[in-house]
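Here you get one chain, nothing else, as structure tokens; it is the form predicted alone.
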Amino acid sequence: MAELRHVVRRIRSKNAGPFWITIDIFCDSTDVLARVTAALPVERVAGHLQLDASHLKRFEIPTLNVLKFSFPRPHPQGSLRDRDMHGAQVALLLELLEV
């Protein structure tokens, strides 16, 4: 097993509007995508991000070798309690997961 950051090309997170965050996991091949997809079920990612699994949406895009997760922001973008205006720091939380 290896850390996710050493297996994939790139992991990024970003705003998906003011109420959602999306995490994109870019893989170099279909084999890597299959490995990552098998290792990251919704329940595991939700638990790691401390989210209710029913709020986490998963999208597999095999034509681009991409796995995406989207979830509602805990606070609207730019609000007083928002700690990550661009949603860019969430990706760091997945980098050390073993796959």
Contents of the next structure:
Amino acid sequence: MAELRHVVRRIRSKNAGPFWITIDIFCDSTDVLARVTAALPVERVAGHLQLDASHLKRFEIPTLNVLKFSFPRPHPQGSLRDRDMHGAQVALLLELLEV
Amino acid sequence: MPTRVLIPSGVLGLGFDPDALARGIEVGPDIIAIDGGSTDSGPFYLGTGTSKYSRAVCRDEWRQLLEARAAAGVPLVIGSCGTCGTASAVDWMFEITAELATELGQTLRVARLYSDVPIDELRRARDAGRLSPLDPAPPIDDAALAGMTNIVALTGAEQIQAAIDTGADVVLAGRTTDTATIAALPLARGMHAGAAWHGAKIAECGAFCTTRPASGVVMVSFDETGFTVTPMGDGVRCTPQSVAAHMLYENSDPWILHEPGGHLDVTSASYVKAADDGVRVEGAAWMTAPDYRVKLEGARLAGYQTMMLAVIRDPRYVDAVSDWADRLLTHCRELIAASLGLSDDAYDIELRLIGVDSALGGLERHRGSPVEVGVMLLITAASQAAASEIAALINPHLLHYPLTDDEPMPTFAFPMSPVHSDRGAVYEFALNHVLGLNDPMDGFRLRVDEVGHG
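Other form of same protein, the form predicted in complex with its partner chain, not the form predicted alone:
Full assembly next; the chain just shown is listed first.
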């Protein structure tokens, strides 16, 4: 087991419009993608992000060795309760997951 | 004959490599297309109808693009003028364009494409069932509509084509999808529709699809079967990986991109190396929708805000800062009710602890031992006067509030005088809806003027 940040090449998160955030996990090989894919089912990531699992979309993109997650923002971008206007810090939360 | 679109950068104001732009002009584009904004800068710009970027920087880059346009003898199109794409932002770009045309001695035919939606029109569309929610959609009852200051519809390829068809040298478009300014001409010339949208998505951020994003400039050559994207910066490369990966960027679905009039599906796309460090792409499909619908964006006034920032350095207070913050807030709410007669729902106070969890809030897992904690207080009320008054009431308590009742009053660090900053009006995004149109030009307005002198 190791923290996700030590296993993959890069994790980024960003707004996908004002109402969604998307997370891209870039792996260096099909083996790493398989390991990450197996370790990060929707339920686990949704729990970590305190989301209803039905709101978390998950995409496996083998041609790019990427695992992608998208979810509606808890607060729309830039609204009173939003603490991170561009949604880029969410990626840091996933970095620490053990895979 | 392919149709070549030169994209100088991801957005006007971000900068580009002038040598790469010159190389692009030598290659011979059919059109130059650049983006002028997005929602990514936040709701304030749409709320106020203003630009996030410096006027001087935009003006300087626009001068270079007007000169490049004149050298190439092709149209120059900018979408989402002035960050938010409201009429005021389109007119802001028009003013800059007119000034530069005179300075450069150019005579320019300038088409302005307005995409504002009046609130009354939005209400009529809602009542007629032409407004459909996307997920998640804010409420659109009368109260919600009344608070909106600006609403824009995102123009697609059809409206940009209409603007180009006026014979304009320069097109200044209101809010536009990231892709439409790039896709419009290839589509009008009968290039492969899937390729036109796919190539436009890949190049919408300029050189973000290359190995060196800061170089800015890329050329996309569209034809009847696909497109080829080529970097214009010296030593910059596109790779199948860098190109394909851009489909993921700021897109919640890696295979599908919704546009006015249909959607792009790249599930079957293939990416292969091409000449001049470019990448050749084929296989994307355009699926025409039965109805023509455009996406809407709206901003609503959320109130008026005052911010205060204090710094806590005393280790005893740092260790107990969350409890201290809860106590302070409770105390202040009591004072606000007693002194100002305001109930809790008449204003909003939020306290964020910088150094503890200010970026992630309840999601933060990592608890460190900060040397100091920044206490950011955000007060939002129905008027600036009310927010400022609440801040004035809180001021001495933010400076001196003790952890327990029976101890000497502490004095925290105020990093500036005054410690409060009135932030003025603040806004929220208030629409995530699509609007059905009978004709793509319904509600959009075109105006053509000649500026400068020859």
